[in-house]
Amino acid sequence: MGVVVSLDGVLLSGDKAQVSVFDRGFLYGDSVYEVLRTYQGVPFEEDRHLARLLASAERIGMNLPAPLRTLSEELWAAHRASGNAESYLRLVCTRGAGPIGLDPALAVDPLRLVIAQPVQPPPPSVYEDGASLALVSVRKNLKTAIDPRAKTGNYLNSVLAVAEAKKRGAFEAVLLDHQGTVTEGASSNVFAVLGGTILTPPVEVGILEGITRTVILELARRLNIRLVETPISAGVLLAAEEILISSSIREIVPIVKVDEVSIGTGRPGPVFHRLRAEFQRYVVDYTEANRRPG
């Protein structure tokens, strides 16, 4: 197992790959990307990731560097190259390097890379004992500042909702808006159970449309789980029975505890239990319906 980096189509170990320092990627962030898992080798929802990654460089006015055919070839071929069981993929997108300045149109030569390594999800204790959450200081950008349904390289606020979350020592961090409504976690979607009744924050409160919080919202309707898309404040999230947090790593993660607050009965509850198995019964239907021969 090891590390493998596609950088414009060319399969290379992870420390002979190189971009260059005027990449504007690495300068100002400006860039999209997407992060996927493999189940069996195949990656997860790749569509449905595909076309969001589409989509934020339509939002930030870039295009992409080689059409979605191409860039779904270079991710399965950086997975099979890794000779990982299941790898992690980080497809990384960028405007390309030129003279340093501010301005998109002294862009040249767009690059496009993929990074497949071992996936590394939460260990077994995650889901079986739940885990923390951090009501953060930092505030999430306004929604009219940088658009959040661009998944942009730009992630400097919750690089530092990080870092105060594992300070105070919590698994992850909530990000509220300035009205203090909250919104998602630095890396994750959040959901609160009230009543029996999930409750999420739509996106129109400024939040990246997650794709495992979509497959969610797909599985809680099969299982006739009644799902709100609604406003949550911190008060209700402190109040809710349960919480879950969702990423594509991660998956379902159960939240058993907020700053000092124990939610619920302190143990992962049913609706956790009943939608988890339902996402482990849909990736096994997924992967065998997207295998690829080679």
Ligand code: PLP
Second form
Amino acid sequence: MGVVVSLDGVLLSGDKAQVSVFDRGFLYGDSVYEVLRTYQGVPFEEDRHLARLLASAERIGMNLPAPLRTLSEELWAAHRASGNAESYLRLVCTRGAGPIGLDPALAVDPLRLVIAQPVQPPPPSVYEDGASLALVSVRKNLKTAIDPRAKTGNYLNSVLAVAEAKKRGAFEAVLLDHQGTVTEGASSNVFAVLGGTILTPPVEVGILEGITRTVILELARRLNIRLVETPISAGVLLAAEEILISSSIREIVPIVKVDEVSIGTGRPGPVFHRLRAEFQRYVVDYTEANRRPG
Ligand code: PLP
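Moving from the form predicted alone to the form predicted together with pyridoxal-5'-phosphate:
What follows is the entire complex, opening with the chain shown before.
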């Protein structure tokens, strides 16, 4: 088990992987990235993650340093070289290094890397007993500033939100926009169950189109659970029967408390249990269908 980095296609141990201090990813967060995990050694929803990486790069006018097929091979290679039973995989592409200056044209040689390290999902108690959210004071940046649909290395908005949530003892932060509408977690999407219907903010509100969110949309359809993409106020969130958050590493997490308000029965609810069971089935099927020899 270990940390392995594929740096421009060269496999290195984590402590040997280094990039230039002039890299724009380091200086300005001028980069795009994806985080995914393996199940049975298979990077989950790899095609969707790679498609989102490409879309993120296009949104910020960055050329990806290698074709998606090469990036895919490097994801698999980093996981296999790590010897981890299952890996957390972070794929980062930066605009590269160049003379200091904001003009993106100063960098001509984009950089790519994959970090593979042992995946650390939340403890079982999070799924058995539920977790808490903090409605933080940090607001989601406007989609007309840096569009949250682009998963860029500029994560200070979320870093500040997490710092506040942690100070308040919460598992995850939820960010409202400037009008007080719920957007998303610091690194997760948010769902509220009301009258048996799942509500989730639409992408147009200014959020990342989470891959797990997309899978949940599909699973809800399969389970005949009504799901509506609609703006949610903080008041609606607090009145929900159930709240769920989703991300690639945490999968689907039941939320039983928002700040000091207990949600629903204060225990993970039936919609969570149905979605989680279906998600686990989906993962097994996906893994079976996407194994690669070698
Ligand atoms: N929203 C934000 C801001 C995120 O950073 C993430 C994941 O890191 C998510 C949502 C969830 O996305 P995914 O399900 O693709 O992991």
